[in-house]
Amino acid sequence: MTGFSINWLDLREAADRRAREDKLLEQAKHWLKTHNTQGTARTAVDLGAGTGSTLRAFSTSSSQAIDRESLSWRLVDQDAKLLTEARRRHGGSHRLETHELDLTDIAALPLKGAHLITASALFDLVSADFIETLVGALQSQSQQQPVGFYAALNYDGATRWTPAHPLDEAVLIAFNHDQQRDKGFGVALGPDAGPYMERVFNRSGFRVFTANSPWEMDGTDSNLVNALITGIGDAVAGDPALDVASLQDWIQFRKAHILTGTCIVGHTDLLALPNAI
């Protein structure tokens, strides 16, 4: 899987937190708080956990706040450095385990006994086969103990900028094409991930809830927008539909308007709960 730096994850977290759809997050918390048929401590497994952004989102105060002593987190990632940072930040305040594992090996993931599987900004990187296999595992597990699934911030393929530039649409098409190359899980679903997950969970006996969760950025997010422009430029460089000079003009134009322009990047959040509950 493509690696991410601590700096990038920290840079995007404020935008991620604003974007998360609050009602769906509260519904996921409610599931954890109330659906525990075994009477044991609640367990959440966060896939692609990074430094613990999902844990932090669940820890914010709300009507569905969960006592930290009654909730255990299993943070799973392929990057040991990110997991070390997660332990540094939260090892003294939360019950947590960290698991450095290959996320593509679903059979090896520590899902047993979990009440909720979570992920943030992960599932647009994965393949259709990965989702089919994971949903099958959760469907089987739910026959013994119901397990829910919450995936936030799945890129949906929409990006809107102000002011407009003539190359905006061509850059977006090229970027979305890049989002569907192999990111380490097989051919990535990219913008199709949200709808694909919804279909698979629906036919597998889950109730599915979705919500839009766009990044909405302006000059106060200038560092993130600057990094996003650079990242998009790198991703689409070499696309045959974009000549080098035009792409450089787009990058320079976008960076010249970081403080005065706006950028909206579309995402969706998804919550899937077993129908039997």
Ligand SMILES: C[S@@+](CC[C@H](N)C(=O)[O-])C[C@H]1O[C@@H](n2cnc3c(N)ncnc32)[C@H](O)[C@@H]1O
Second form
Amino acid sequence: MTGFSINWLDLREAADRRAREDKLLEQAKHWLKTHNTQGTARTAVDLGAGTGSTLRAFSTSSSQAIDRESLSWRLVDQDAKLLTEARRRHGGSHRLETHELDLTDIAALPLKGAHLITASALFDLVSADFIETLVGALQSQSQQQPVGFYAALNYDGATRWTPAHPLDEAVLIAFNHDQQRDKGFGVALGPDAGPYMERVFNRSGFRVFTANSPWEMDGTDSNLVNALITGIGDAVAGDPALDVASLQDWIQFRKAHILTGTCIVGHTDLLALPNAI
Ligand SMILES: C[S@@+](CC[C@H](N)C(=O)[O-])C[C@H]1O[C@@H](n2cnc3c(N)ncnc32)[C@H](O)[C@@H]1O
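Please could you give me the other form, the form predicted together with the ligand, since above is the form predicted on its own?
Then the entire complex follows, led off by the chain already shown.
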């Protein structure tokens, strides 16, 4: 079990959708639409797909819209319950396969023949080794058929609240420390994931495009902000730099200002396209 509930993924999806940087998303769709050397059908593989949030983001209408018959999705996740929900939501409307797999076994991933690999809210969970191995696999695959890579919503370590509280910075430091806890891939990159991916793709023969994609939340996102405060509180509880009473005070203060305050959580989106095309 990974601990990502359908409820949590649903709760964050509206903020994720607003946050995704539109130009990069359109560029990723354009790549998928135009870089296909083998006929008309395209294949996208979404890693850590959850209930299909990336598929939904790619399905919104735009000048780069790809008709559903021309695009096959392979959704990969280790959580069978999330994949069942993805099939329930999209099995009748999209060309869709689900693959219940642990991403750490990169050799077993269904990447063959893919035109674009996608992910969202995944790469801050992974390790440096995972990125090195995955990029190596995409680099060799691109020698046969070019494969692009689009990873949205990589947490960048910045969280800003209004109104301010004296413990904000200490809580953020503790939270960012927790972001590096092993999430099943080895020591997680957490906020370093975006810059790390950028470096590895750059030196592996890809053109890399990045953009900021912050969650910008106010009282209209009260359920998400409430869950975020609880999640941060749980993640940092026990950190030696925070005493229990001060942390409780911070949580109470933050919850008291959910409707009137604001919260910005920094993310970056990244698109990497093989050079030789
Ligand atoms: C934060 S959720 C994001 C889900 C989805 N991409 C979205 O944006 O709504 C991370 C996803 O990665 C999956 N995941 C985490 N570790 C995994 C692993 N080792 N193998 C396969 N899936 C994994 C989880 O089950 C979860 O669905």
